[in-house]
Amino acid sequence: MRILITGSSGQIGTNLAIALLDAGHEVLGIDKRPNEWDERVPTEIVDLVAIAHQNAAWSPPWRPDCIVHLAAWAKVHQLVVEPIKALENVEIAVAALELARAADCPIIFGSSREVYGEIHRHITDEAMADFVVAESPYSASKIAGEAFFYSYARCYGIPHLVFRFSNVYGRFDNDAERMERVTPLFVHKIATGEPITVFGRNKMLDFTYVDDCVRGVMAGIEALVDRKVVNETINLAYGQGFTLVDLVQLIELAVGVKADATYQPSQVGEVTRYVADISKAKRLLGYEPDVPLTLGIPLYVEWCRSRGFI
């Protein structure tokens, strides 16, 4: 198959890319920076938002057998520091659009958790957004997404699947100076001693590691270009719950150094509390998460040691 990734240079977009390109597909990314990780990855400098306001334009060489739309500004503090970036979320998600839209070609968007804004069920489905109610600029931009994503299915007849992750972590994920995800910043700070923040003694997640993610996209892939599963909303996660004090230690654990930490309340926008259902997933993709966070800390902190991050 040909498919086109956007948002190509980030963690998840890498990481399918090279999954795509080792499974024998073919493979362009386009992002606004240029792939820092693996020089496999071909890649163009496309900005999405200057095709959304009809300042550029940009096709494919050929046609693509699917696209997977993951360009987002994806950090949800900052986003309510700069909330012009939500706007260039649903810009860019449209701009995808269009590009799946001039291919005739189906289309996964790489949605969030933050769309269930603040749920304090033990476990979240599908059908518990709320899109009347946003936490966050983020995860408005999200919600608006995936409502493009929804209205061209129905008037334009544009296949999708619309997978809502949640926390992914793991290689590739240490552009720091870009994007300080929670992850990386503790891994690097602990292991090298320095003062860590913690938003949020209880809140709890649900981390997925980066592998789980990417085999639960190529089985997307797989089935909406078969079309076997169709115009589907679907969560991605691990389906366990930890809290960033589980985090915090199961990192010291790993490096071997005890955390300076300080805890302070969550900062505005963030959700405190995510637990996903997934048991749509593993209806109808076959996905069977396999990492937990237990396991997975300890192979990224060694994936960390290995580029000399730590």
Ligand SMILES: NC(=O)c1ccc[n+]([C@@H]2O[C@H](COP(=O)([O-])OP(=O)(O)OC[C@H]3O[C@@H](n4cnc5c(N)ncnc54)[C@H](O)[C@@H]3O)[C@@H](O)[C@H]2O)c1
The other form holds:
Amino acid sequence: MRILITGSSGQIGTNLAIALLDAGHEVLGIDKRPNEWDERVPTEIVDLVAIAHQNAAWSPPWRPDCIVHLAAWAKVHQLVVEPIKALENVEIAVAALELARAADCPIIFGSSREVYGEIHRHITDEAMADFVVAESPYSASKIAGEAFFYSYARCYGIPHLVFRFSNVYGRFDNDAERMERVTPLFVHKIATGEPITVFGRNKMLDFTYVDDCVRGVMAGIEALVDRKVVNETINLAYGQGFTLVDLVQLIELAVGVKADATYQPSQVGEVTRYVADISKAKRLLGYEPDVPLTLGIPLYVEWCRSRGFI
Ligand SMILES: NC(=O)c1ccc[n+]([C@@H]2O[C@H](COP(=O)([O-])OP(=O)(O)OC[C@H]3O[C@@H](n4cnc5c(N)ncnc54)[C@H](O)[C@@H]3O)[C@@H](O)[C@H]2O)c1
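Could I have the structure of this protein in the form predicted in complex with the ligand, to go alongside the form predicted on its own above?
Zooming out: every chain and molecule, the one shown earlier first.
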């Protein structure tokens, strides 16, 4: 198959591109930054905001069998500080949908558990999303992005799958200046003896090892291209909750250093409790995640060591 990936220089995009190439597919990545991880990922430098504003025209050299749209400003707190970037997320989602419309091909959207907002239940299924309570500008941008995907299915017959990811961690998420995500940040700081601040010690999150995430997306591509699963919104996570204290302890064990941690309340805009119901992904895609956080953290730490990050 020929797969076009937006945001292919990012964490999930790079892992997905490599997995697809290894499986014998043809891949083209588009991103506004070059891929710093693997020169095998064919990358065209394209700014989807410019395409959305029609300041630039771009079309792929071949008709994709499927587009996977991952490009975004992907950090919640950054968009609390700079909400205009959340608007860009919506614009680039529409730009990706326009690429799908021009190529008349199906498209997958990398959405987020943030669309559920702050929920006080442990288990969340896909029908539970109250769009009136967007917790942050990032959350609002994913809600709006999903709405555009649903509208393109209705108005233009563009088949889609929407995946709601949750705290994806693993290789290719370590570039220093972008290291704002909790897992790479804590691994780096704990390993190097720097103090860490834990915002919300009892925050319970569903951490997803990137290989599980990529396996789920690849199953989705196959099912969507074959039209076996179409126009569905699916949680993709591990399906188990861990607190940030658990995360810190697992990192301490893996790196062999005691954390110098201080604890603060959660920051504005943060979701503090989420455990995905992944039964729909299991039922529709045969998705079976097999890397719990207890295994994933040592794997990730080993990868950080192999790359000299710690
Ligand atoms: N990683 C997670 O934990 C997680 C969780 C939920 C949802 N998501 C979503 O999944 C997707 C992929 O996440 P990721 O972790 O790989 O993010 P990432 O930040 O590592 O990668 C996103 C990529 O999009 C690119 N990009 C941003 N704006 C662009 C533009 N205007 N034109 C072209 N490229 C642009 C960036 O340069 C970057 O390489 C994102 O949409 C993110 O919001 C990720």
